[in-house]
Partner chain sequence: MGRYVVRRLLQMIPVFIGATLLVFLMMYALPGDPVRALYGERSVDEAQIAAIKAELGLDLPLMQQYWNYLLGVFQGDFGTQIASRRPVMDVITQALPATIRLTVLAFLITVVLGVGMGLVAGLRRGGKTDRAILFVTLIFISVPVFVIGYAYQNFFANTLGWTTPTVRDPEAWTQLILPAMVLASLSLAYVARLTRTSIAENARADYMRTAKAKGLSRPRAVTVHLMRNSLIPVVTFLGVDIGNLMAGAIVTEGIFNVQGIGSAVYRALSFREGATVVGIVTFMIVIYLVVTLLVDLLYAVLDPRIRYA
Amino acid sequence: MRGARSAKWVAGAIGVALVASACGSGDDNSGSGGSGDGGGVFTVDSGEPQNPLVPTDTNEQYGALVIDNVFANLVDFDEDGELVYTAAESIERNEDGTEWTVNLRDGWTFHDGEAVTAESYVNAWNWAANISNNQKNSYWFQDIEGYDEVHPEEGEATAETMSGLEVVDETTFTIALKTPFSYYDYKLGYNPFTPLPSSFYDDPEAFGENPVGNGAYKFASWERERKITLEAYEDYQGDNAAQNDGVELVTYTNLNAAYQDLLSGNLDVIRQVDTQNLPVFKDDLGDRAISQPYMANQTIVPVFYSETWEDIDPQVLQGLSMAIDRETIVNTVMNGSVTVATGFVAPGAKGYEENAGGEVMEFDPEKAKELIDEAGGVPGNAISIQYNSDGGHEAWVTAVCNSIRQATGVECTGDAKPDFQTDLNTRDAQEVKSMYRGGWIADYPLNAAFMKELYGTGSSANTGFFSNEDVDQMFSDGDSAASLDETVAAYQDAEKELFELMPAIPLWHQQVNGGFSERVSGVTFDPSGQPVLTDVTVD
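Now supply the structure block for this chain alone, in the form predicted alone.
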């Protein structure tokens, strides 16, 4: 998920750092619904969602924080990245991974009291996949038989539903895929695969302003540009029932303002500390400070629809990568709050390889200039890096530009947008001038999650519009491998190929730099960079 999204396995206290990106399930909370002994409402810093709150139209962090708590996924992941069933009782596959059977847990309801059934899932997925509904995450259903009929590359849909989805009974449905897929159950841990109640289809637009889900929290209100309020759902049937009465997700456009509110007791949980407060937040908060890595990375992404990058020799981008003194920037500007990247994949994902990028990820100013000059240089000898100014990025963007300029003579400037929503809208409208700051959080704990969703042709998150037939084929071969281990190995090969083509320049892997007030306890973060809301108790 960009600046957002979806990985959900809890690994101690893991959270957001200096990336505007996108939730979490509790660990051992049992029973159904309601708040625990730590009842009460608490506050968390957040921002304004980019789109209406529909699971298949949300792929940024602010909307995801709502979706991932109002809706429950079929599966989750434990601290080792292994599958844990949430709304699903079981998910089984045939021998070659072309057919999957989902069995649901009994007794689950939407927040309006309607029963969650197999039809709730099948209808939701069919609606989302249909091209006429223009959903950002429709791409996630492309592996299902019949997707091409409801979402053709050109023209209108020739079918209403995907032939690969079939309701067997109230709690069972099957998924037929176009080709073998070794890890499809992992993908089902992402929120486009959640169900929708029948009321959604009466008025999808109104639903996006007041969503009704099946998760641990029910939606209460949305005060635009101020806050979103969620309430604990008393009839929730999952194992991660809320240990509080609810949460207010408060909109901030300035991270320092959020931090000052935390210090003064006007905010309970902060997900990321502004750059200027990194040197002091551990002293300020003591044992209430949280600083640990999570499964995410930061990149700078060229937009291949621009005149600068449309026909660029990848060697130029390799040179720019080698012109960035990551270690110095991390240790000074970033105050050690992140770790230097050596590849596209973050540590913790299955298939992570140390030093995957080799010398391309090493600082070598002489080699950098040599590569750029040999390949004909950067057109116009100038680049810019777009970023959202409300996310604490200005200092490091400036440092990266200074490093590139000093090493190569290429002029580099920051292109600030006022907030994350404006930044995303500019990307989606294909109006980025040169490059943009890319923040990505794994949607599931596999190396594939850092590649196919970002660099596969047509992927909803591929807003740099990189496209390469050989890479697409490598991704496809990896997906259809006979086993998960073979899939992971195939994507390791694909990562090496990406460094030959440079769809993006990896910078560093993210680390939580957050904290909480004296008023709450039980605060943990999941590897998607979001606080595990259900675990928080109000003291």
Given for the second form:
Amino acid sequence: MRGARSAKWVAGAIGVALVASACGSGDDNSGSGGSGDGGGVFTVDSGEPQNPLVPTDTNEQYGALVIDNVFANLVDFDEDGELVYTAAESIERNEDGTEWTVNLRDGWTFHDGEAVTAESYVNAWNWAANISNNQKNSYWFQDIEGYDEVHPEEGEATAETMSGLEVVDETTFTIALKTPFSYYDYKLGYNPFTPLPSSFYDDPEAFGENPVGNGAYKFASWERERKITLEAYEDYQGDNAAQNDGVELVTYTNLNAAYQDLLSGNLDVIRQVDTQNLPVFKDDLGDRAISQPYMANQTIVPVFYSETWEDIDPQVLQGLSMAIDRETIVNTVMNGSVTVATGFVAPGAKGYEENAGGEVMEFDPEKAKELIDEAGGVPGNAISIQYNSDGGHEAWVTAVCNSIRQATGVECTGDAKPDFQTDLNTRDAQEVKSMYRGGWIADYPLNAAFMKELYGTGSSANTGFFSNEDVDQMFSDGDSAASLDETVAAYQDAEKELFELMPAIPLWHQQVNGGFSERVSGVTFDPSGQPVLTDVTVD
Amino acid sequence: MGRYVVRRLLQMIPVFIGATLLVFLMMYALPGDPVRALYGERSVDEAQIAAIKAELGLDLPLMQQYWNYLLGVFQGDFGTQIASRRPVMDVITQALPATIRLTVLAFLITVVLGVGMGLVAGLRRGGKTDRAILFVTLIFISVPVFVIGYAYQNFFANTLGWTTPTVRDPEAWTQLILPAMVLASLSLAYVARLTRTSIAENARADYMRTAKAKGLSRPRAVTVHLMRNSLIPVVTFLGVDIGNLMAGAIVTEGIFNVQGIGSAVYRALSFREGATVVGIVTFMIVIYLVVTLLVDLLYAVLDPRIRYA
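Just the form predicted alone so far, so send over the form predicted in complex with the partner chain.
Below is the entire complex, every chain and molecule, led by the chain shown above.
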């Protein structure tokens, strides 16, 4: 994935926005050739999941592709970022957004036949939030009341369950939150918020190799390092039932190998074309090529603990932003594989505003120089951009630097770290010299997801250490707003404010550059960049 | 002979300990924390990270971690992967067979084709066949392996359609032929050239004239006398080359998507899965040591003048 190698490791994509086209499932599913051990089965390129296949322990894209399809989320999202209820019948909030009531749909079962009840959810969340169960996504439950007892900062858990979760009846449960959270239902669309069957607790380890979920696909088999097979679940109750008989997720360590397989008809869906084939894949595949942005962005982030940026006038950063010729870089160096950003929020998220950044995001070398000179220039007249050299970032970092140098005369260099681990390490240790390459994938398609965790004071993903009281206030106003529309509006105001303060310089949004073979149709990608498997039909 | 073998086997123990320690220290010296990295660029949960580390014993001092690792190894436990919580032994036994199959196949191709071409070229030194073989081997030596790999993949799989571009089932030998040919190409060229020189030189040796004078048929003189004498340097090369083939397999595995040791060690490295890297590297070292021992023993068979006490 060009420009987002880091994303590979961190991309715990959000729930599939199963844009349920809900058409009749009487399709002719007689497949042929290739992978077939039965009609209607198709293949998708993937990789070996890094973690056990438990929803609360999966936060990278390969595992997420399995979890997204084996488990059904409470809610999913459509292409405009609007909520679509999947396993939930409705999710209601109280006035200030501190208490949420989830009503489940009737008649749902796990793949082993057990009924999905409110308890299946509550028990699963309590188990996952408990610090001793070592779930990577445990912090997703941190807004719930009583989380601190099961997941203390230090030491053992002092309670088994979170006091904020309460089962009302068979299909209803309530969630009490510590603080107002006006868009908690958006959070509920992420896959840690799924139920687990009671068989899970007997042997979580075995479950991680053979998960039993409530989703449109049943987990069939896992041939380690080779492929994972999913079968359509016949008793699936949701609107987004599978239009095919099943899918094989084939492990590739080399994206070019996957592309070659696609060309020769051995692979049906490719999620990302590798760098070397990007210039030709549209010619090769014709209308079977897919390019669409998903909810992720690439930014360069100044570290506010450094001498250069400590007391900087934001106008300097605005100037630097205007010195970058994004359009040209995207079309030449990046081969059009990403979408030029005009704001912090990616298109497709609710609350996305076109040209949110206004002229700050436009290339204007003269204005750029003027702004910088007027504000006293960059201290030392030099900046550097830290990046990991194992992710294919070098080319664009060099191009961005050239653009800045030519437009403003500010000396700009790339600061290469050998791999992503080293890059992260430097950020954690607060040893970034000037700026770093920031990649972010939003967890749910709402404008807040692009701002709060990155630029709120003390947020753990805020490794540039930007801090501004007004912005924090705007965020918390948004979080406690009386309706979702007000939340969105509050964050839209915050986005404008951020362009005055420049906690980061947005560059572009990541894009799916994928394709599919001649034997499948109906291939689409969701806002998190994952293919919508249920909609694929095999011809 | 027996004592020699025992001595060589005993020598492997310090090599084993030294190698694991060295790789262990190197993994530790690399920047980056495998548990922290599980969170990538997302929000970080310090308390959970500490809990995971405590469970895996990653919060202990380095030497204690190494001591625990060694204790485990001698009980057949190579540790557990941090992210997947799979036993490292599973990962190794999963990946190793594919690489060994690929290496063996490439080795066979190297021996059969390399020695064969070298023999033909050496016997007809200066002829057209000789020149053709020299030219072909020159190409193999000068063109990087990955170029040959992509070229073969494109030509044999995409253009001719004789095989699939990638290996779907590493247990199917037929699918492994193409990658094995790529992997073997460089060694094959060296072996061919080495054999050619050696054969060409020995073909004019006194013992060959004697063999001819005492009326031995040419095929017998070549196979029994000439080959046996000429193959000693080739065998030396082949012994060392097994290691190169296994290391080179990493590139070839990538091109043809073989899920072998190469991809396993690469992934383990990028995730800083220390135990996995140490385990795999140790396994490869042991295999290498065993093969070198076998090659050394083979000398004695080829050349009776060499004796091992």
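For clarity, a rigid core is taken as the largest C-alpha set superposing within 1.5 Å between two forms. Residue numbers count along the first chain shown, from 1. Just so we're clear, the structure is a prediction, and the values are computed from it rather than from any experiment.
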{"query": "Motion between these two forms between rigid parts - which of M322, G215, G464, Q511 is the hinge", "finding": "Q511"}
{"query": "Angle of rigid-body motion between these two forms, smaller part versus larger, in degrees", "finding": "30"}
